[in-house]
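A single chain comes next, written as structure tokens; it is the form predicted alone.
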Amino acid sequence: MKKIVSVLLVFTMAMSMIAFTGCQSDKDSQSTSGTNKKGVSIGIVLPTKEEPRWVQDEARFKAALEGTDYSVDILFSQGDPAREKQNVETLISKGIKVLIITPHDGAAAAAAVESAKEEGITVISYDRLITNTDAVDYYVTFNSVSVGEAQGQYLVEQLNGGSGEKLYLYAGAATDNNAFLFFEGAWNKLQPKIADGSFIVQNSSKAVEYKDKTTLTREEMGEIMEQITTDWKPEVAKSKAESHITAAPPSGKTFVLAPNDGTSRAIYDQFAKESGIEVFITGQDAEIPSIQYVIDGKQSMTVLKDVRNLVDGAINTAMDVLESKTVETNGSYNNGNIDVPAKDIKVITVTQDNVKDTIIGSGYYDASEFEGL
């Protein structure tokens, strides 16, 4: 009798901790934010959380959903195009009606989302386009030519009639298709200038090659990626140019395109090191130390891409989706495969002049963020 009790306690003590490890895990893999009154409706797909600009959209897209029926799980690939896979596979066997991605590697993604079209559900293609598939429904995004049009057309401001001024190019990820979008548009504007000579291109003999083009292929621009291309890291782009600097050192007034927030600051670094010249450099992201920067005349500008308006457009289309509304677009992508129909978010360039009126004033960040505003 002894032993039988004992065995049906050892039973009870077994169920109660399987029990218990049971509401663990339900309580860890919970959608992130919502009512849940309709399960998982939406999957979130971000890239890494090892660059700022990614977690804050993390915190925006729950905010965007609080209070609303629908739930959401956002899941981190960390640069991996198999662990992106796996992360939507988690995603549609949680059941969700629409996957928002943004792809680390925008060809690699198409097996991805082609596997959640075939569930019947809807993609979104966030930030950057997942290429050379039809299984993307809309693309929400800043207009990414716009992005390096900016970029580009800060520098030839700020020529104010030179001659002969040394251009250092630099460039982000030859797998990510905004790379060459931004590329593509910075080009529009550097090249006339280019052409006559008002930039010397320092860094890149492709650029030089094809200095009087005023369009490139995409083959044509990524020959000159492949000699200017950061990788979005600003470690790749701290050794670059290190090696430019030495191969081609700076003088007077020298003009950088740096492709985004976290290589400028790097790439800055490394020229503000060199005596007796002045840096005109680009980024983009408004990233909260970059802004610091510009306030103290380091970073020259940013693009603003007010990431506020480009989850709400993610999450607006999400719920248009949901409720089987006619989803707005304003502009199209071709992906390599189809016309993926999109929504264009207006970009703003930042300066030093402005910057407490597009920062601050737009509540983008609060001034204690800042020192010297």
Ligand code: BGC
Given for the second form:
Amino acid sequence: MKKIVSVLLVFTMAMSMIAFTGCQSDKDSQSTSGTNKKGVSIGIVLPTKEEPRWVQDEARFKAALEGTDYSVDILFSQGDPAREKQNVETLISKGIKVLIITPHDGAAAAAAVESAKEEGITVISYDRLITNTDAVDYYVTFNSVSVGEAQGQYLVEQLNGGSGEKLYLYAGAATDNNAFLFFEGAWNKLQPKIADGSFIVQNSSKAVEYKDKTTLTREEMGEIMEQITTDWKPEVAKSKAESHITAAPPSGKTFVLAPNDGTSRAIYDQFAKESGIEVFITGQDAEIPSIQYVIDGKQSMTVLKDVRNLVDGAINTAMDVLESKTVETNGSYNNGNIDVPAKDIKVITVTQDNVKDTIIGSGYYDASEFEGL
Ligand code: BGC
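Starting from the form predicted alone, produce the coordinates for the form predicted in complex with the ligand.
Let's see the whole complex now, leading with the same chain.
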């Protein structure tokens, strides 16, 4: 017994030294080691710790890898493409066989994954697609067009036959391919109701100009998004909302397409300062603070992208590669250079009506995280 304890002690000390070394070289890095002694087999690079979304991915990765034979390093790029490239190089030097990466900037990350590819590493684009390179082997993603469609559909349903209602549009960062897919999905649902005058767009002259176009080119979407981008930053969303409210004050029923939960809460808080209006506002990610906003009747909906499924998809892909098995895919996405075989995962709309079932009932979060359920 004594022997087992001291072996465990030495192991624990060794592990904390490894973790400490890891921390010294990059204070945002995390190591999760399995029983495999052959070095780090899977490297994971996530975009930022500043958003609950990606911290959750890290936690779910750790939970999913516990007890497996694979040793994994998770590094964060903190919204900096140079740091991201350095993270990939660090992982290459550790001997990874598979790289799972969510780029901060989908185009800028091409160089990083190309250097991984040159070392024979399999590259899995995780959630965000890396564009304009053939150095991506697989893409594991939620269906982002359907996320935007869920948001657009929700707003259309709340119209309830109304016409001339005010609609404010917001989008994600133009460096993120997903931001285009989300907008495309939302446009699919909103455009007919903008074209027929049910919605009147308040804050994008380009969206007004293109209101009769059922499908937008990437350039046209880019022009609209430039006017309404949040850059995925709540503080940008907040100041844009402030100036839009000043320029075109809301009244009565007010509809807001907010691209994700972080920006949705920031935008909602600005609109909530106006009196006599009823705000319908979208989101996505099912972040804990936004679930509370949904429960409280502030944020109207969010889209649950069950990160457990995304993590499973990525890990299963990595394990199939490591064990030389065939990787099952169910779709493909063109990244500007090649069609990348994809695992495409479904999403769920969450509102006050189904929040208990979808979020608590599914075991996604514990009820104790929330008040007033
Ligand atoms: C992700 C969203 C996230 C956003 C901002 C997107 O690529 O799909 O879940 O909210 O980036 O980080």
